[in-house]
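Read the single chain below, which is given as structure tokens and is the form predicted alone.
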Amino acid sequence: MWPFSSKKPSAIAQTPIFFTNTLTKKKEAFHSQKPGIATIYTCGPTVYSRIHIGNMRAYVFADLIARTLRAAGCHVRQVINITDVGHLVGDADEGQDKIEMGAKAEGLSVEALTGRYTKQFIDDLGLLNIDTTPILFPRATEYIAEQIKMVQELEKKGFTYRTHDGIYFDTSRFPEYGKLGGISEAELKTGDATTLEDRITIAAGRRIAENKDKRHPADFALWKFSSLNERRLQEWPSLWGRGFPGWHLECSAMIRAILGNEIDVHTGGIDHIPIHHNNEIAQSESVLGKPFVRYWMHGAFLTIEGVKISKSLKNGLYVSDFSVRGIHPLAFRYFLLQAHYRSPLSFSWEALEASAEALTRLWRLSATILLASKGMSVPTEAQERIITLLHDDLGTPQALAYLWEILRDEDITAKEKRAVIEAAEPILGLSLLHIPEAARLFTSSELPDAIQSLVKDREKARVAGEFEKADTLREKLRNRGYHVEDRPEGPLLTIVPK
């Protein structure tokens, strides 16, 4: 299913890796359950519409984990699920299915709707330099049998009960319910919530008002019955009648079917902590009788002016919006890497444009170093230092700052700087070893004859102090699509972004 890599980790790559585990609230050394193999599951999108940039932060975060482990020599088995059924409006157990609403609103079949937005999602991942080739993207509808089987197992063990609208998980039978985020039994009953991790209380309170058959506010649907008065676009036969799986069930069933009973890393946004991930823990561990995730990791929100980006608030922006403004998509990745994944981050066009300018400078600086190093690198302590920063709970802000410091240091040779770039790029994913065309540096000999002539004339004028003429020739070069930059080793040109 996943091809094994023959790449052996270097001594530097074997620097210990530390991740912050949401379950223990501690930074812990990473040890996979199987030496040399790491399993990662990320909660994927509900594909009823475009995936906005707020959601995309979670996938760049998961990509950093996968890149870090791969660079350390691990064979990574990574899954991002595609939710194409069962996610009801408001994340609760009542209301319409988001997929069915989307299909009806756009006049499409469910298959056409989910196919369109799944493809756009995967395309957007590629724009952010996330290699989707080794990632599996299973659909919830492909694992209905596995979900039904899990409900049967829970029923047999006494963890379920039936109401007028479905089969529910009885959280009172799972004493550790709410352990992710530290939600107490008292908070679950009273409805008091003061932190994000306690939002389960508020959401559960809303649900019990809508379904008085539930025994406990936190109980959740495993299988929902179809209405007798209306046929759904997606429904399946089961022992309990025609219906469809609850949203939380798909992740537990797919993890078990694809990755096994225990995985190394489970990721998602912090909004998954209070309900979705606690529900996953309850149903999976009730079936297995033991923990099923070693490291729970969660990324903070991306906001706009302090407000969470949300489809319901209609404040969503998309990766495709960047190119309309002439901004390379990797500028958004750079923007995200400037903040730690557990720190809230506020988006603005001004901040993104600043990131784009910084990334372009970094590309040009890297291009100069790659050119000067003549394809050779010399390892130093700086190379080890940047890996240590990145292995410390994905310390991308510190690593970027250190990278700039090293690349600007005139006392460090180009070959030593190249070694640092070679160490950082596999994790950062900023295309520092394969500079995009828009930031690629050209020497005069690589250019068309007409451009070479303009460059030579401008250099003569500049050396002679004829700066007005030099500026005129610079503008002519710009009009021909080239930006000229004066360097000690001679003028270097880049393509002007369109």
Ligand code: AMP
Given for the second form:
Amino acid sequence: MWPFSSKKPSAIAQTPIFFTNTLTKKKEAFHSQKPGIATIYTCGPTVYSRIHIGNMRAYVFADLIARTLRAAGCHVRQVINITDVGHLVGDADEGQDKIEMGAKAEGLSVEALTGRYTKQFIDDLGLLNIDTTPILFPRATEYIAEQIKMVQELEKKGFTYRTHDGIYFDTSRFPEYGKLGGISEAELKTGDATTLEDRITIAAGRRIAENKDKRHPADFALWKFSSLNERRLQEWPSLWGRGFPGWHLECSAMIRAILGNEIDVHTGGIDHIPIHHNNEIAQSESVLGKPFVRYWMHGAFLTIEGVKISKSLKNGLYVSDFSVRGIHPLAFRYFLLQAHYRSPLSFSWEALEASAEALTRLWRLSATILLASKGMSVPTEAQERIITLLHDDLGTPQALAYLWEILRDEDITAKEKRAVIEAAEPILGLSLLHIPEAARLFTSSELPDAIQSLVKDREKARVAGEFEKADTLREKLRNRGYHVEDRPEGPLLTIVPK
Ligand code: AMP
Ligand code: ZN
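Could you drop in the structure for the form predicted together with the ligand? We only have the form predicted alone so far.
Following is the full complex, with the preceding chain placed first.
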């Protein structure tokens, strides 16, 4: 049965969708838990500093999933949490709190700091054509009661123990601990991701040194106690005294509170697989007694010169850096879409500039096709093909290559090409149906032959002083959707938006 909607499905909606599930390490056909509705949860940023373009890769990836499901007729409920408490340096259970450190370093209150970087984050998502209006961005600090309740439930069921500095999850009570694996060889080569065993060993070294009361290195804090002689900027009363939640807890608690006991898709970067997501599984599944995520999906890293972009390495670039160089932010989206989400991708300014040029050409090509199609589209097999590529585990590189092939094919009509653009754009999100102002300017050599010859004829008439004829030709061009402007360097054409 059709999984998404009881309404009569369109051709797009009938094409099955496949996602690679990190849990099973297999590409699986997507079926949402409830027909017509899909729930997606994405681990959001820790808002103690600006969100860099490496993080943005993780959110464009989540956006592609949401767009794919939405374009197939599904109502998507999407959550990206905002971590504004509890994330300690190094993802382990000790060290300084990143938010507290940030607030002190910038001389701001915690609220001012997290508010500033949350707003910038959401603005940057918008610049990459991610529609943020239907996304919920809950803050961890808004769900403290739910987190405390979850620790109590775990405590009641015997999954916790107490040490001198907090309440810990006892991984020996959850035999499936660590079941989420699936880091590929290629990802391992990028350096940052290691096997689960390596991660546990590394973390063990760090953690055991800090907390000798822990029974097993993989055990993790659910609730940390405030120290008796120091007042923290963020702390809450609880049954166990003043303290704050462990970082992993917020996702489990917010998923349950906002999206329910079972969600369809959970995403994050591959760095979340070994610890954070295994800990989410341990918490949620111990409370619920059953799996809570149908499809676990993870995006590979964006690197610079072979090194992961990361806040702690301070090698970050930001979406705002692009406009300073005159590069449209969507060029970055195009750059990301050229690589599959599960492949590592290396950023360079040269590669981004090449993407910017390619996207401008694509915009202009689309603009001329949209005009020539006179608003009509004729579906063909090409439309089905591009959807099949996109539905195959978000096959954006293949879909972009195929799009170029179709749009350049002289044997395909503008109306048929328009149908392909209309099918692909809701998923690609490259503004191919609403060409940005800057790309609506053409030199005449970028135009279809028929338009080029009208421009040449008009130019001849104008130079010969035949102004009436030149004006008639200008009107003809306008009727075809082009406005001519005479510039010293030659005629410049602008698409007239309809
Ligand atoms: P964080 O604020 O560190 O928790 O990161 C927020 C999200 O960005 C997580 O899903 C990370 O996995 C992801 N992320 C961080 N750095 C990169 C990177 N260089 N490339 C891709 N994703 C990243
Ligand atoms: Zn999470």
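Numbering follows the first chain given and starts at 1. Under this definition, the rigid core comprises the largest set of C-alpha atoms superposing within 1.5 Å between the forms. Being a predicted model, the structure only gives us computed values, none of them experimental.
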item	value
Rigid core fit then Leu430 CA moved by 2 Å or more between the two forms	no
Rigid core superposition, Gln33 Cα moves 2 angstroms or more between the two forms	no
Large Cα move at Asn479 between the two forms, threshold 2 Å, rigid core	yes
